[in-house]
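In structure tokens, the next block holds one chain alone, the form predicted alone.
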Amino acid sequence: MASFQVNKTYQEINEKIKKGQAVVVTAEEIIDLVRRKGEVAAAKSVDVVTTGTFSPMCSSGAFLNFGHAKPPIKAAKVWLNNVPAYAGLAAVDVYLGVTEPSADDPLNKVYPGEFKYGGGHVIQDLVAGKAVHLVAEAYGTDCYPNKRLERDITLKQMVNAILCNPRNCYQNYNVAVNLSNRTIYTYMGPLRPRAGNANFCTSGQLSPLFNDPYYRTIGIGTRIFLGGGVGYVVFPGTQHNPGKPRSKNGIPLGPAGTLMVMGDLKQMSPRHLVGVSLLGYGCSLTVGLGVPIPMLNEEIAHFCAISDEELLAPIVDYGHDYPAGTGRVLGQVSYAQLKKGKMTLEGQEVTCVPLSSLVRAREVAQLLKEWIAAGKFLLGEPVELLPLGDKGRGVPTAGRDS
């Protein structure tokens, strides 16, 4: 067990939040603070660090209960604005996935497909207060005799609406390039031939799991900013892979940890849940997500102070290596370099383009900071931390000024 000079508890920090006395800074602000004061002094003076990201997160969706009609129906097939939802649950419960395209979308038959409207767009319309057109079909039973229901419905009229995202908030991700001789269309956006561009997709030093790389404070029950409202981490996300190789500072060198998150859709905002269309690939949802990091000790300060210059992302060829599953990495590049808009790959200067919005990631971190400072948002102590995996046991400890 590590011995720290600073030892705070969730209860102590929450008491300060309730009294309006908590010191809250964003994940960008803590970096300079630690550099000036050192880890111990920063850990003593700061109570919470807020993080943020705003990126396409395809593994997202919503459980919706649209309520019983008269006569009642046991829905077998459901469409919302002509986007199919999964109805294999209970009578009027459905799950709407954000990547589900409209039923009449030509997909990639007209290449590259535009994917103008899908599940993510439906969710954005709902949180914007718009009515969506509901169609439900059924085979009919003695207790649920209705075989068809068609009506317009708003989010407010739904009995329940729960955003439930199986895999959000990747801890690091690939920088996508295309070394083939033709333009390709991917979930990382269009990639021009011969490394004509490089696309990346995290907020770097603001990104939640970069600020707590060994999940010291993040786990089941962590309260978060989700889509403009309050949400929770409910489990490790699908494809959670914390055993990825890490650099000397403890940061994974490729896609590693993920979060499964959930929250009340009726609290959320169309500014922080935005339906997107990815040319030639499909539709998705851009999610605003922020995790508060409690400053329990100087080790937390140590990790929160890791900057874009020290955060490395793998460069991967989506023209051949990714679809072939080779696992080859062309090199590593810092987020500081990516955010400058140019990087060098094999002697060639390549333009770098983010799929995520740094402006909105900062907005998420700032909003969360304001909620906590105003006493409107208490920290949720996790009942179980995220699993580390076998390769995550050799955890470097704080030591810059200890």
The other form holds:
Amino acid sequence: MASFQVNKTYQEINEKIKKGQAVVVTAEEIIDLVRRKGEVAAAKSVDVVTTGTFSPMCSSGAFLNFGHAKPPIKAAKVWLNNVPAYAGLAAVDVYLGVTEPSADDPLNKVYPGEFKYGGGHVIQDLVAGKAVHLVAEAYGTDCYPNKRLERDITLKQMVNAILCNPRNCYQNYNVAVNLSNRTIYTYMGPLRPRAGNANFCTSGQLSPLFNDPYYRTIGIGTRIFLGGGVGYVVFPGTQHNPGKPRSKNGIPLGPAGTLMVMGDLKQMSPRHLVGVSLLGYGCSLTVGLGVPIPMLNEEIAHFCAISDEELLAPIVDYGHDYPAGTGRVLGQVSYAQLKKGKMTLEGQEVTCVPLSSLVRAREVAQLLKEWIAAGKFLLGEPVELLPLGDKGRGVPTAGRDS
Amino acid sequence: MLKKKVVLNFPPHLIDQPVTYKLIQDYGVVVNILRARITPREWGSMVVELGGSPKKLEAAMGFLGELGVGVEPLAREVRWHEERCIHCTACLAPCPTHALGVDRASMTVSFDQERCIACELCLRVCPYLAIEILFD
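We have the form predicted alone; now please give the form predicted in complex with its partner chain.
Starting with the chain above, the whole complex follows.
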């Protein structure tokens, strides 16, 4: 057990939050503070560091219970605004996934498809207070005789609506380029041939899992900012892979840890849950997510102070290597460089753009900071931290980490 | 100098005529070709910015009219819906004129209508459908 000069508990920090005395800074603000005062002094003076990210997160969706009709129905097939939801659950429970396109979407038949409306857009419409058109079909049973239900329904009218995202908040992500000779359409956006552009997708030094690379504070039960409301980390996310190679500072060099998160959709906002149409790829949902990092000791201050210059992302060719699953990495580039908008790849200058919004990521970290400072948001102490070892790992994903 | 963005529509029989050359040489107007699509035996179209004194521009328009070139004001306008934009900056990569720009400190996206040539490349790239083309 390492011994620290600063030792705080969740309970102590929560007591300060309740009294409105907690000192809260964002993951951008802490960097300068640690540089000026040192890790120990910063750990003493700060209680919580807030992080934020705002990115398309395809592994997202919502459990909806739309309430019983009269006569009751055991829904077998369900559509919301013509987007199919999975109904293989109890009578009026469904799961609406964000990448599900409209039932009549032409998909990629006219290439590249536009995917104008899907599950993510339904979720955004719901949190915006709009009524969505619900159609449910059933085969009918003695206890649930109804065979068809059709009505407009709002989020308020639903019995339950729970955002439940199996894989969010990737710890680091690929910088996508395309070395082939044609434009390709990916979940990282359109990539022009011969490395015409490079797209990346995290908020760098503000991103949650960059600030706690060894999961010293994040685990099952961590209370978070989710989609404009309050949510929780409920499990390690799917494909959580803490064993990825790390650089000397402990930061994984590729997509590593992930979070499974959950929260009451009814509290969330369309500003922080935004439907996405990725040309030639599909629909998705952009999720605003922020994790508070409790300043338990100076080691936490040390990790929170790692800045964009020291955070490296892998450059991956989506023209050949990614679809072929070769796992080849063309090189590493720092987030400081990426955020400048240009990088050099084999002597060629390449324009870099993020798919995630730094403007909104900052807004998330700022909102979370305000909530905590105002005593409205307490820290959740994890009952189990995210796994750090390889135990329980499934099959390798061979560089396919979408 | 007056500047005017127009769309020139060329009937098939004019495709092999050096119309742009004549505009410059005979009428003394500045021709800045923003976009062009000229194919043999088909209607061609060119988006140009014409510059010159009002008198010269009028004479040039007269010449184009007599020749049978259709002249329309640039009717297509690209509209950036700021309220739908989340400032991801995906639109910056394809924009050839830097009409879509970003302030690096705040990472806020902005749109400069003046620089936009309505090439439409940004339209489908935007994952939030925040850019729209409007026709008059």
